[in-house]
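A lone chain, given as structure tokens: the form predicted on its own.
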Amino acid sequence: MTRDQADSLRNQHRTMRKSPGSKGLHSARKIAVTSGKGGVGKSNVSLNMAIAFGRLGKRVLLVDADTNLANIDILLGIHVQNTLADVIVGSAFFSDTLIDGPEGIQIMPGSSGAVEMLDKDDVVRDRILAAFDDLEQRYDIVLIDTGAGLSESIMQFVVSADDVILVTNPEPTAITDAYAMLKVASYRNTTMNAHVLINLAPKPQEAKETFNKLQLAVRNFLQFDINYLGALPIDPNIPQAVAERTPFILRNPRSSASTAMVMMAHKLLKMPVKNEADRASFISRIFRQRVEE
């Protein structure tokens, strides 16, 4: 990125920030939903998490940001027609990428490699900067489904979103690896407000020792807190969701699994927002920590 973009970047910021009556002064809560590695059911929770937060009436955007394996579109059983990658190359407005979700939400498909390709052109960035950030204005909340691990491109949904939600499972493999994922978010943001869920946990004890010896571990080596979010039981009606490709909390909205949910998703939204004075756009706030890096 040149001088006179990173200069530029500043500038829109500043003034999203200081002018009154500003579309900057009003934007959605970004929520990221993370995982150390597949397989823990990350994709599962961001939609039915989704579905929750409709539920309790809020407006939301559910973005499917798995540049490896994007599948928000697979658990609906949706066709996808034009993801961010074909806005970014003028082929699609936003407005033809959103697909109407359940309980009102709105949905954006995966698109493999569309923040990487904004380096390229910078009138292309700004304009998708200035059109997130009018689209933010609609949601209260923008939930990001970001791939599993450690690379580059998923750190960056992860370090620039209000909370952060990492699903993991008692399984010793799953632990160590959401650990290495805390360790490297909270070295690249000081003030990451981490919510861990716990996944297929035969019993809720289990689920809460599994998060006690997490949150060991990050108090006594990163010297920060984790919130624990709540737990999934072993349900016999997400496996069975799954292969209907129907929401788990809309095939069973009684079932434990759905109970449990909407109650975690309850308890999210009573949390504040650690930087609610930033409120640049999802998408801005990537390219702020790429200039000040």
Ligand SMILES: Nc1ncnc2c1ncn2[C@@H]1O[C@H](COP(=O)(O)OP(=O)(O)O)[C@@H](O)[C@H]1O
Contents of the next structure:
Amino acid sequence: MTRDQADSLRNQHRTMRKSPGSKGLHSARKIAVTSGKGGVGKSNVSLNMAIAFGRLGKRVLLVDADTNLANIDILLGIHVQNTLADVIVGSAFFSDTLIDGPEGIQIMPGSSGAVEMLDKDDVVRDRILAAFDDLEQRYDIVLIDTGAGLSESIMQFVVSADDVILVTNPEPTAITDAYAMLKVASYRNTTMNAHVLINLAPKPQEAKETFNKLQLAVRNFLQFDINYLGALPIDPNIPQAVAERTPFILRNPRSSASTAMVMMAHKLLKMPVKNEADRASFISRIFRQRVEE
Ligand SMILES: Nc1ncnc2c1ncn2[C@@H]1O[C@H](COP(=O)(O)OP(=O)(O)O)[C@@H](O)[C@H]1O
Ligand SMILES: [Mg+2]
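May I ask for the structure of the form predicted together with the named molecule now, the form predicted on its own having been displayed?
Once more the chain from above appears, this time first in line as the rest of the complex follows.
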């Protein structure tokens, strides 16, 4: 990014921050679903949580930002026609990328390298940023499946979100990676709202104990607090739901995993958003961060 581009973005964001309610519209709550280690259940959590929010009457946009293993579309058995990359090169409109999902949710499918492509052309970038700002005002919640690990593109989503759902299983390797994620992210966002979801928990008690250990380490060594969002049991219905390309919350609505999902969605919505005044979209926040670094 050139110095001129950086200056113009900085000014743009300053104006946005000064007049958060200038358009008289609300902004979506931005929630990143992430993990230190892969394969711990992020995509299943993202999709089923999005549907749970939809059932609670929220307008939800689910963004598949896992650029290595974009698979929300596979979990839903839908065929993707256009991605953000097509919008950037001008062969599709924003609205062409959105897919209708269950319970009124909408899905923006994955496309690798799209955010990086925006660095190249400031006219296109401004157009996309403006479109995203408008788009997010139409939703109550924007939920992002970020993919696993500490790569820069994942960290940008994690540190730009209002809430982070950190998914882990109780295995020591997953917990160590979850801790590493919290450590790196908390350096860049000192007011991060981190909610831990323990997946594949053999027993609720064990899940809570796993969380307690992680919380103790985070308190002692990183000096901040994390929230316990809840746990999902090991449930053989979940791989079956994946095989059938049906979200488990629809396939087995009364299972303990589905009930837990709904409870966690409720719990998260009750927690306050720390930075309510900041209305910039996810993508705008990511660009603001790049400028400030
Ligand atoms: N609670 C669970 N019980 C049983 N299997 C699960 C559970 N959560 C996830 N899985 C299985 O684990 C696999 C990985 O889940 P996925 O959501 O794709 O993880 P990630 O997005 O983190 O890579 C899936 O095949 C899914 O069926
Ligand atoms: Mg995934």
